[in-house]
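Let's start with one chain on its own, the form predicted on its own, as structure tokens.
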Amino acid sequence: MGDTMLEIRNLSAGYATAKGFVRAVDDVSFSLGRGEFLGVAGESGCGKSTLAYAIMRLLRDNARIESGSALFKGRDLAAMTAAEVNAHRWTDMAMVFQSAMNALNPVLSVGEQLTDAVHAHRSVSRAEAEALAAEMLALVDIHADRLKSYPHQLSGGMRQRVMIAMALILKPELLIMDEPTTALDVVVQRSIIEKIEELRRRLGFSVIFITHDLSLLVEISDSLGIMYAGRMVEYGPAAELFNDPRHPYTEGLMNSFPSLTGPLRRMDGIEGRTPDLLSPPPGCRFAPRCRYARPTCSAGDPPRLEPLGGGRLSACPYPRRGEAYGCAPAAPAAPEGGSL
């Protein structure tokens, strides 16, 4: 990791509806270093995908960036014209979309779609574009004879690797991945993650990897950002955040998936529902679901990320674990039979 490539400053974006503006991304700030792998996690509907689309300037129709900036190598993407953004998109930054089957054109072969991306941004011959497409397929472990295949002729994992090849074909410096392993089995998920990490180390690009599954991010991310109800509630080095979460929401996410080592323990979900972003509650938006909440947590403006030292930031006013959040949680019920 080196100098800062992307800096998001107080970015707010969302959707205009008949009932009002839904601020799906609300005053979000973070930075991404050159070559860094940033994982962004949170429940469905927390604003992760809207954040990705806002950075790529792909918000359409009733969606828009309301305020803030997205500085890519010093230039504000949010203030650029459509033509200026198009010049950057796919050459300097690219995106792997959530559903490969929906993102790929079903009536065009893999080769046609890969070469179209090349011809759209570079003046090269057909042979040069096809050679580049074959090279990129080889990087994601797909044989060049698949250039003639159509998306429905590929497995889910192969289609996702084709999307990765398409995103990287012009050697961008930033790759945004919006839940690229959704609906894939765990073995294929692992292979996709390992391939992304291998390519990042080989080509040196930065990654923003968005998912609702925090367990996918822990081993490969340099940093983690946790989103809830449109806001970033915790941010820091991946290993430290995983081993010692400082926000109750992060702790709840950690407790929602099992550990493969250590003693058996009861899994805890996060009770309640996410707030309505048309009229979010005052104070901390997680307070109605937080078992450590104090009365003061539900008053005033939403808490902002505050530094804790060592690159850690938390939006909880009581950023410690257990009883130190403010009050002792209810003791868990003893499992039947005395063990899990």
Contents of the next structure:
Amino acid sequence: MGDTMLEIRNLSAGYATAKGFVRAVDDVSFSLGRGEFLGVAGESGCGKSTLAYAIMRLLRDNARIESGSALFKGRDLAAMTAAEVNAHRWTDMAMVFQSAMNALNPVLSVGEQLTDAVHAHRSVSRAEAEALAAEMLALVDIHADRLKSYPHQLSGGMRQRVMIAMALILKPELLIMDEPTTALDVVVQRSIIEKIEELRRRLGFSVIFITHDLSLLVEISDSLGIMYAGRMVEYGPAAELFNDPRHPYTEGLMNSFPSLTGPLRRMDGIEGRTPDLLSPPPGCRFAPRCRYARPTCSAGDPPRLEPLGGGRLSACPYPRRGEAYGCAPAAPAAPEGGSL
Amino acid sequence: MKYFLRKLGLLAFTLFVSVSLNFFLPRMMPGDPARALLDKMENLQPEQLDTIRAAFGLDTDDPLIVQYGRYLRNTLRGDLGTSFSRFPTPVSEVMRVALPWSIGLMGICTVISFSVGTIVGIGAAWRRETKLASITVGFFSFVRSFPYFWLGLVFIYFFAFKARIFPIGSAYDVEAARGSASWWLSVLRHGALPAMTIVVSSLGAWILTMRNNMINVLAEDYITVAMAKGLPLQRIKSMYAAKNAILPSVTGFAMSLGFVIGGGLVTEMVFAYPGIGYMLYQAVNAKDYPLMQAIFLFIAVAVLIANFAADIAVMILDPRVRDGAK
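Since we've got the form predicted on its own here, give me the form predicted in complex with its partner chain too.
Then the entire complex follows, led off by the chain already shown.
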């Protein structure tokens, strides 16, 4: 993967609410190489979107980065002034949002929305900007005629491809995608993901792909990060992490989705709910829902990611499969013939 | 284009319906307007009655359908009958004199109020954390709750009666030569207080509407995208936020332009301003049916045309409407 493009160090970010500070991203660290594809997965509310917005410096209103740093090619994004952020954003890194319908301005044509990003950062003529916009649309298999179209005249998949073209128009080195396929049907999801993969090979940018659907990530990711309740609980090369999860939460998450190619299994899901981030439980935040939890899991500071060798990290102190987590599954939680 | 033609067709149809209703409604009411008028003139000989009936065009022995045809023909020609209370002035002449005052006062005030209110609303939403924004919004929410005739009376008391800066009523100085510079100046002086009343009392609604729309739009993802793209703030404010936020206001604006003709009733009464509203008030008092009917017709037509204008304006601003998607 070569040199490091983005290094996140102990990043914490969250929202000031009437009831207190909600730390949606809590002490997260990881690094991303040039051209690397990192998938970040977790349930709704685990902080994965906040992480994306924090890296993009797009947190709004009551949200802020609390501590830590995000080094993009050595420059700390968290410490940049607003003007520096404005110059850096979209030229160095760009973002694709969850719902392309909401992310595109309904009263401006596709062409205007593509070219205004160009004009904001480069002094080019109108014709040059339009040529670039047409070229980007071609890259995502949309005919240049569509420059005159308005968002509502496009299908959901086309809109998302326009959004991708818009994000790539200034040739950024990093593309952050926040659930880019969640609002689309499976067939379109597949075509979008193949498109992203093709463009990444051709243009060589790095990707942080955020989703709640772990199964989407396995085939295209180089690395996977699993988030739970604001913390990164497992991190490692995608295939190994998927085949041999070393955190009970990862295991549970994988059991929540059917595998398209593997044998049919019982879908177990995970019992219980995500914790309230206003007052997270002591110790490991997953402990209250973890079938392998021991009394010591629910005490002290949350466990940190520890290296397991081979580029793998886990925040579980007992990072072994099955009984080897340190104890047998607690009797009441174990389903009959449980496959966990 | 299809949308435009459809709206044009709808306009033609509704115009026809309202013109027809304007004919049939009074005739469905119990009582005879002619009788009511004639009862006021006591001790008339039957021959005199007939003469008056003929003079006012009340000799209604023809079948309804014939009358209706005649009415349609006359209305299209601009012949709206003869005013009872201003006999023998034709109604169209009364309207011709009163209309410019209403349109001048109410029309200009509505345009000013909408423009200023919308711009202030955009600013109040864009910089909503500032003290100035909250003070402005708070002040106008308060003023907005005053009834405007009451506001008018307060203005008259302070600026016309006590301070004597502005005249108490009427629309111009009768002693100045019509059309001269001093006459125009007097028009401005007479119009100032009613204009202030209308603008001050209606401004708040525009500010609040635009501000609330704008705040909703500012929470949209495409605003975040525009920020992320590093667009100039001015462009985000106008082309991304305001252009979306103004759509509901445009409809409201066109609607209120439609009420310009009749909507000034109370203001015009308070200031004895010789517009259509004041004319309607006098027509009702004098049971001047042809005049009332004509005023109602004008109000209905104005509202319909304003509605049409609103549809067209929204069509130009919103591509979704153009395609009939929404």
